[in-house]
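This document starts with one chain, in the form predicted on its own, laid out as structure tokens.
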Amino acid sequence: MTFLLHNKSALVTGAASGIGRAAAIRFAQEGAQVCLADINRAGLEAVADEIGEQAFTCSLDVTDANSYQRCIDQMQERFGAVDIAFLNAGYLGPMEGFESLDAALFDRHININLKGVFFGLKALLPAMAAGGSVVVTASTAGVIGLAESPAYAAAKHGVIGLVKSCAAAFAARDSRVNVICPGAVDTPMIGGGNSGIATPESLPRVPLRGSGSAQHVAELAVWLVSSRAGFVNGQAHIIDAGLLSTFVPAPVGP
């Protein structure tokens, strides 16, 4: 068996759940040591227990650059540097449209959708091992308006935007960084659930427009972080089963 990812050194952020655990899970399963960052500690611990020796656990608040330098601290006093990160952690919050939104939901978005992926950016760029990869969770919101939640759609265009402006300044340090906008992914963040893990050859395609599992959208963030996409830097990668390319505005007015 060939293991994609053996011997690096990975982070994870929004590991507790989610795309974060799923592809915690398949980063170690492809044979990486994984740091797993959240904010949510019993999370995290669960699914440390559920990796096991190849996974250890690190606090993490997005919002605070010295908690990420922290992680970064303990992933380099372990393996002396990072091959690999997934920033996934994200906050998607009311869907209430503009008329209901504030300043203090606008900066929650920014603080933890944008700002949050800058402060793990700016950590990581010092520490990545030359051939390092990082991998950055933006949305489908990240390229077309979303009326529901238009901080949300702000946001996450700003994260591809920033993503696609620093990646020379990651190949001047010999790393590639990339963003996945998925589409209606079924997790713990709109209601779902943690699934199971299966293969990669048994996961089943999704119909056009459906909803996602958190492992294909793992699945693409394994090959991303891998060599085999070395020929692949600085773009936002849509996984969406379609719903971009057919969609079709709502009608609006009365």
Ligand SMILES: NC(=O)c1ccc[n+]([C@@H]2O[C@H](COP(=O)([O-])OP(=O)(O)OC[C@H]3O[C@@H](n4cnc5c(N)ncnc54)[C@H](O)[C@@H]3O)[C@@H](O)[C@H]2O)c1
Second form
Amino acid sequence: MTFLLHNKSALVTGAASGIGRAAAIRFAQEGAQVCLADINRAGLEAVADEIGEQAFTCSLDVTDANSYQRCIDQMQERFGAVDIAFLNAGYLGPMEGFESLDAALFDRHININLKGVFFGLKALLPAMAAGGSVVVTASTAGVIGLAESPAYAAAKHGVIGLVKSCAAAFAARDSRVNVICPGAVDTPMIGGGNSGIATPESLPRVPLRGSGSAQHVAELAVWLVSSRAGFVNGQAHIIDAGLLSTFVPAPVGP
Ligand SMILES: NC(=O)c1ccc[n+]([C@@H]2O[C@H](COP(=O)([O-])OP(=O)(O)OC[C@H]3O[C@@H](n4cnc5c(N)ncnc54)[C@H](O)[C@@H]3O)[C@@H](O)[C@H]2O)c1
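What would you give as the form predicted in complex with the named molecule, now that the form predicted on its own is on the page?
Shown next: the complete complex, the earlier chain at its head.
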């Protein structure tokens, strides 16, 4: 049996929950040693217990550049370098349309969802092993607008621009960096559909029915960080059951 990530060292942020948890488990199943990083310490310990000896935890606040460096230092001490990084931590927060959005909430989105990725990429660039791969989680809200949360959409659009713009710098060090853009997937972030975000089930125009799961997204992340995706760099990969591929006009009339 071939393991896609045999003996690779992998950093996963947002690993305490949802997509990060699912990806960390899949990375370990494929043979990786995983550094689980998150601000949620209790959640981290629970995921570490699930994975067992292939995982260790590192407290991380993505808004603090030093905090990233501490996790990367620990990985370098253990493994010499970082082979894989999944920068996935993120924040959705309250749904505030443009009229009610204030500067404090806008800043919070930019600090966690965009600047948090910037700090991660800056810390990783010199630390990546040759042949390494970074994947960053944006969103379909990084490709089209989200009237319910313009601040989230602005930050996620920024993530895609940032990753595309630093792909050459990673390639110069023989590493790759890509973005994944999930549509609505069933995780604590969207709270069982209570966030006001449309889910695949609630959108008649989604070509594939059924809810997206964290596992669906984790499978794409596994492929992108593996050598099978060795010629894939600097791209945004949408995983949304076809949501953005079709346009169905709103019904006309009463
Ligand atoms: N669930 C969806 O429908 C969906 C859709 C598109 C994109 N995303 C993105 O996927 C990623 C993962 O989200 P999820 O759905 O698994 O949500 P989640 O809430 O289950 O997980 C997010 C994780 O990020 C961590 N986090 C938040 N702020 C942090 C900080 N400052 N420092 C470190 N960790 C922090 C949280 O503690 C949590 O464990 C996010 O970037 C999110 O924006 C989610």
